[in-house]
Amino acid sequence: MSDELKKYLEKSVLCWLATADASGEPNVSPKEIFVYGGNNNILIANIASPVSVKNIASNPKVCVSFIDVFEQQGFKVKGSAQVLKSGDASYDSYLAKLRELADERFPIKGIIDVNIEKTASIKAPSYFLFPDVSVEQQVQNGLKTYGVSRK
């Protein structure tokens, strides 16, 4: 996993997990508790993900995307996922990593372990339309557009 991908993974507040069932019916859902697992994998807390879990059981191919909303760039990761439960190998050490982000108030029912097979950067179309715009200008434009400020 590249350092740049890790950087965006760490500073993104949501990721989106795309799955498909055995017949190919797609599903995408936001996930807020996720970390780099340390073994070319991404760990995602299963807090309220019954459709994602069901889909992974029949079709382990997934796509995870995450971006910095103000920079308007990030990454798309494709790979194979498995759902780990208490008692499975690595579960306790992976749970400890996720608990660094979320305490016991978040009911982690399992861990979606995504083995990274392919990565690609994601950039907003404005990066291609206006190639002279810097990342900082992109951030400032986003802050202005959405009427927010960064601390």
Ligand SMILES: Cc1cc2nc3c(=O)[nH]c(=O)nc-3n(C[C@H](O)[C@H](O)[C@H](O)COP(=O)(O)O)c2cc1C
Given for the second form:
Amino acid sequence: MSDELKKYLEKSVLCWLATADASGEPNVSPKEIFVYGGNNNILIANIASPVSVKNIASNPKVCVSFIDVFEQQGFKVKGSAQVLKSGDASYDSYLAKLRELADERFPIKGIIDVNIEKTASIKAPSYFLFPDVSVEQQVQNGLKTYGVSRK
Ligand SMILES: Cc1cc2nc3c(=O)[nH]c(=O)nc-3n(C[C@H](O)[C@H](O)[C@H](O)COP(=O)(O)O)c2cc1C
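We have the form predicted on its own; now please give the form predicted in complex with the ligand.
Up next: the whole complex, starting with the chain shown before.
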């Protein structure tokens, strides 16, 4: 697990979790309560993720992607997931990490624990097409695209 990947896990507001059922039918949905678990794993709170949880039960292979939308870069992670329940080993310490992002108003039914097996960086094409463009210039473009400014 590189420091760079951990950095983008923290900087990214959302991740996208892709799963597939036993027949291969894909499903992808956004999750905002996710953290680095400390054991080469990513933890995602199951608050309202019935399809992801069902798919993981029959097919543990998942892909998670996350980017800093202003920098327009981040990572794609592939691995095997399991859904942890209260009482499972590590559940309480993992829940405490997720609770730093979402308090008790958010009912966490379980924890999707993704063991990281493969990683690849994701970069907007402009990083390759215009190699002289700095990250700061990308951020400026991103702010413009989203119609927002920094405080
Ligand atoms: C911005 C955003 C953030 C979300 N974050 C989470 C999350 O952290 N955990 C969760 O279980 N569902 C989250 N959801 C809800 C699921 O993505 C949503 O219920 C989805 O339709 C069902 O997920 P599934 O495909 O995993 O069943 C979020 C939805 C949005 C739009």
